[in-house]
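Let's start with one chain on its own, the form predicted alone, as structure tokens.
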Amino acid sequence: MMMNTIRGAIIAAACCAGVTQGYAQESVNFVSWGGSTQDAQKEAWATPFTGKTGIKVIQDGPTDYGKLKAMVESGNVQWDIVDVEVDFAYRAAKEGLLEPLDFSIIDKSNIDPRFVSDYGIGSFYFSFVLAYNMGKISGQPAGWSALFDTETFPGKRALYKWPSPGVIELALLADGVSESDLYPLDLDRAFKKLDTIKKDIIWWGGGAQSQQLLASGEVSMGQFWNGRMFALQEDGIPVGVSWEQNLVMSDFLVIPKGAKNKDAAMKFLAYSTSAQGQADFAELTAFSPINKESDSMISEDLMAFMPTTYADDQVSLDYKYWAEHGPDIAKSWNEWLLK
């Protein structure tokens, strides 16, 4: 009798285990930059995606290129979807670090062609804009040349500290180089221009830091992500923005080579880049959608704060150029910083 009871308990436990395994919830691991951007990605994409598909989205981060590469090379990939800068996406694809995207699952027919490749698709796009603290300067600076005019517009300048698309280009534009002649980048000319304000530069490495620098008045103006300036304006901070020569940049969503949940990751990319997913994210951030059908879904009041509205003033940064030449530019950049 005791043996039958034990045997029955074992069979019951095994059956329960089988049921549990059979109905284990599918999941994907999503990695981004943290802060308000990842919060918005969770609200606009992850939560409704789980509600629609039942696939759980586990938040992780921040994005770390060295860690992504180490995972792929070791064969122990813990991340399924990673939000990366677009130039890294192109370089990582060339190095064999990414899975090709399945466009039978992901609909790219309405995606702005600037923001899709075989191995990555836009998370959103944004602009580097010239922004200024209206309590620290008089007048309305316009264009990147104003950034270097410390006589008319005194005060410290905020610039993005990483060697990636943006600072080199704005220096060349301010020095009179036309958009059509930006590439190949003339680093010597750019560094010479930056030397004129080097003592006044305060470098920022993240969005929250950039906001603090401008809101506090520690800098009077600088180069900023447009969405971060929108957030300050929404909080009532006296911030002005010049959209002249706004520099278009994008983040890409990629799937690391060997991702354990590749199929679910493809489904997540399909949702996040859909017209609705992109519109919902834009409403939360004022970053522009990469899906061309999203604009009609976005409130008219918000459009005034978005790069989409200022397309005629845009300068598109050459991501592929940076993907190829980025490491060499970084070397020259770091040498210049130390001078």
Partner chain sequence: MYMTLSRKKWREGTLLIPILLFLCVFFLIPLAGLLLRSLTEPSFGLQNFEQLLATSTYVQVLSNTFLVATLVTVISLVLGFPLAWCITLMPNGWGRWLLGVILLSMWTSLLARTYSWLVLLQTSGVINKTLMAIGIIDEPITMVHNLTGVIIGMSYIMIPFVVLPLQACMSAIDPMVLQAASICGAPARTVFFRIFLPLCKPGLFSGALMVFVMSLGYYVTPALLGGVENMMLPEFIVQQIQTFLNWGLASASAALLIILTIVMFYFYLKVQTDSPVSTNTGA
Given for the second form:
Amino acid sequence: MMMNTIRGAIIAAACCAGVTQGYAQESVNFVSWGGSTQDAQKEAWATPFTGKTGIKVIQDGPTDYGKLKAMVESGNVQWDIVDVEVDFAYRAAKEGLLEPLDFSIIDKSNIDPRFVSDYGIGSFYFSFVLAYNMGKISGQPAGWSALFDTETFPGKRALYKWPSPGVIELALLADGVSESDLYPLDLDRAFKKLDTIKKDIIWWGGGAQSQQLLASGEVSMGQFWNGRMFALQEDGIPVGVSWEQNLVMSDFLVIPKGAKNKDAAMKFLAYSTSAQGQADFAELTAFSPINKESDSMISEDLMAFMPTTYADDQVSLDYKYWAEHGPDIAKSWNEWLLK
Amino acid sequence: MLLSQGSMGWKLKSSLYVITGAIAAFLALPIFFIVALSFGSSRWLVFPPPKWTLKWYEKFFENPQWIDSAMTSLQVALLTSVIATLIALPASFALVRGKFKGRDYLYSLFTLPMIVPVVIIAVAVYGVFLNLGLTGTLFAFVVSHVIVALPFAVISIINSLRLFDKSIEDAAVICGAHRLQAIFKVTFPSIKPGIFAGALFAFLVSWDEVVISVMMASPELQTLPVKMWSTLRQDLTPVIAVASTLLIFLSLIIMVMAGLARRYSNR
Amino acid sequence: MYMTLSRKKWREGTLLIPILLFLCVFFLIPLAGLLLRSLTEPSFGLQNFEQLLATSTYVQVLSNTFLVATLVTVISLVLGFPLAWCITLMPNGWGRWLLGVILLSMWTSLLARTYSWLVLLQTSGVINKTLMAIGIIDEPITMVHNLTGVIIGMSYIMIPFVVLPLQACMSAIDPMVLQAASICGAPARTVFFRIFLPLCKPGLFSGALMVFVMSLGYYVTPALLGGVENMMLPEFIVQQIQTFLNWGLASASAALLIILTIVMFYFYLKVQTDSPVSTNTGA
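Having seen the form predicted alone, I'd like the form predicted together with its partner chain now, please.
Full assembly next; the chain just shown is listed first.
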């Protein structure tokens, strides 16, 4: 009798093991930008997700919009979930490159409405902040106008090099345009303002480069992602951050049209945007959660480094405007840059 | 007098030596520097570093991706080298020995992949391979590398074949050898250095290829330059310096071996 | 040897099959496919080429590309010449070491070398610190993320491609020719400019062409060491594809770059009378 129960339990356990193993065959390809961000995404989302569902998450990257488009066009889509910039998410949706999300699987009731659309849902949100190397600058610069004040705060400036939301807006804000009048963007005015420091600008293309520029003193201040500055401060580098007029940007998670593991991808998105997933990710990176439930789960020490805390100083960028006018802005941008 | 040391004026000679020394230092500088950098403790590439450390070496060997990608690179480069040489060898014979018209044009065609910017080749091949579902396979890596390695193999083999006196081979045939026998027994051994150099060049081209490889890579299959490129772009950690240092030592070993092989074969 | 003409031709044809097949399937067809996109995307016509030539961006990128390629070629020639000369002068002792340094630098991973320059050249880098310590400069100079960085990094990579052909050419020169000139009373300067340099011309020429053509299509070094305002054509093409998803415009600029390169090569072949494949014409 006793033996039978034990045997039954063993058989049941074996069956369960067999079942989970069966699930383990299922997998999704997760694509992000690499580096510490993707490491955090792996730790906060992929590992617990695999533990919970048995679906294996294969990490790929870095995100490459050209590759994404080529895959969709060829019909051979190897990526299931892609971390993209928010303006690209809107643009790609318009070009028909994305699968609509299934909100019966993904719960969007607690998601900040700024960070969800029919074709994409926030990965995290962050701010462009003004940060400076305290070894190179005396005083406390605040607000974007300090960036253009090379007399008081000498040294080179680091700005984000892609024609995407951020640089144009901060130039206009520094030039005295009020937040409510930002859009439609007055490009000529922005370029004119940028012209005043053009020779002092060093353009950065990725997070690691931006950190290296500021940490080594190559630049004295600039426009940076808040999470990357947090990492520098953790490392003991004397970096000051001004949250005044911090510009809110976000990354979206999208599913390319024709993705092979669409259902598993939806389940992954449901987990990554859950309160727990978002809170875990925030703890690792100091990027803010897009799930409103997560805020209470984050330690107080960390909150000091998070955009959420500086909500009053936030300037929200108009991603839809950028999705619409991005290519035209890029054209004038390139023309100005190479002049 | 400008080509023998003895008869050169000392002024000219010493200034030439000083200039050359400076240029040689310029060439050696980054190589020595990166070795030093790999032992520095600073995460943000401050030099000279606050401390010396081996921690980046630990990180390198802890991460299986580095070793895996190095093995993939080796595999791809060896296959590329063999295939490029096997394709280039008969073609070189046809071009040098043949008397047909348009040989110069064919030569230009074979060296075209060297002239077309590699970015363009990468994008073009990527588009096709993606459609065929071949990206991320060993096949894709090898084929795309053979394209760019081929010109180096062709040029090197053709150059040595041109210098080889065909009448020696003909003599072997007259003495009763079959033509193929003569080629294998007489011609190949004497153009061996050219074939070897071609294969080596093909290997190096593949081993160091970045742009095409980035396109062909998948998470499961990437070569060392792909891993380095993405690390450079995303992390910028001194682990790259470790990888570079190990690569430099590998190059040194290959160079010494190639030198020894040459000395041995000359004997 | 006693084969009939037709059989011999047939044999040469077979020898060429593998390479022709390979290049057609994996190189020419994909390339043609890409270039065709410049005419078909987003719709059939020449609009991509019109758009390219209409904006100042493309013209600027093109002139950047040629500027960099020219500067790099000139610098590599100037720096490569004394190196090749020294190696020829001392084929055994120090010359062998020089050759070793060149080969080592050539065989070291391209990314490793570029990365090293990135750190060496930065404002807080070793070079700036040294220059300031000796007192040559007071303020650090910006040498990376701009044209200077690209030129230094690329010349560094290209020097071996000048030295190797140049050295081969120099070692083929008969020293007696130069000896004869000086015995006849020509001063060293005259011998150098009137005899030595002209004799080196084939080597200089092929080295320069190689470097120039390679520089036109270079991507990695400018992407890592350059600034945005010095964008070159390869980076422009990648940007069009990766950021703007504009394959049509990218293909059109690729087509123009290929045409420019091939035209240059054609002129090279015209100038260089020696056939590259015929036998017994010397190295």
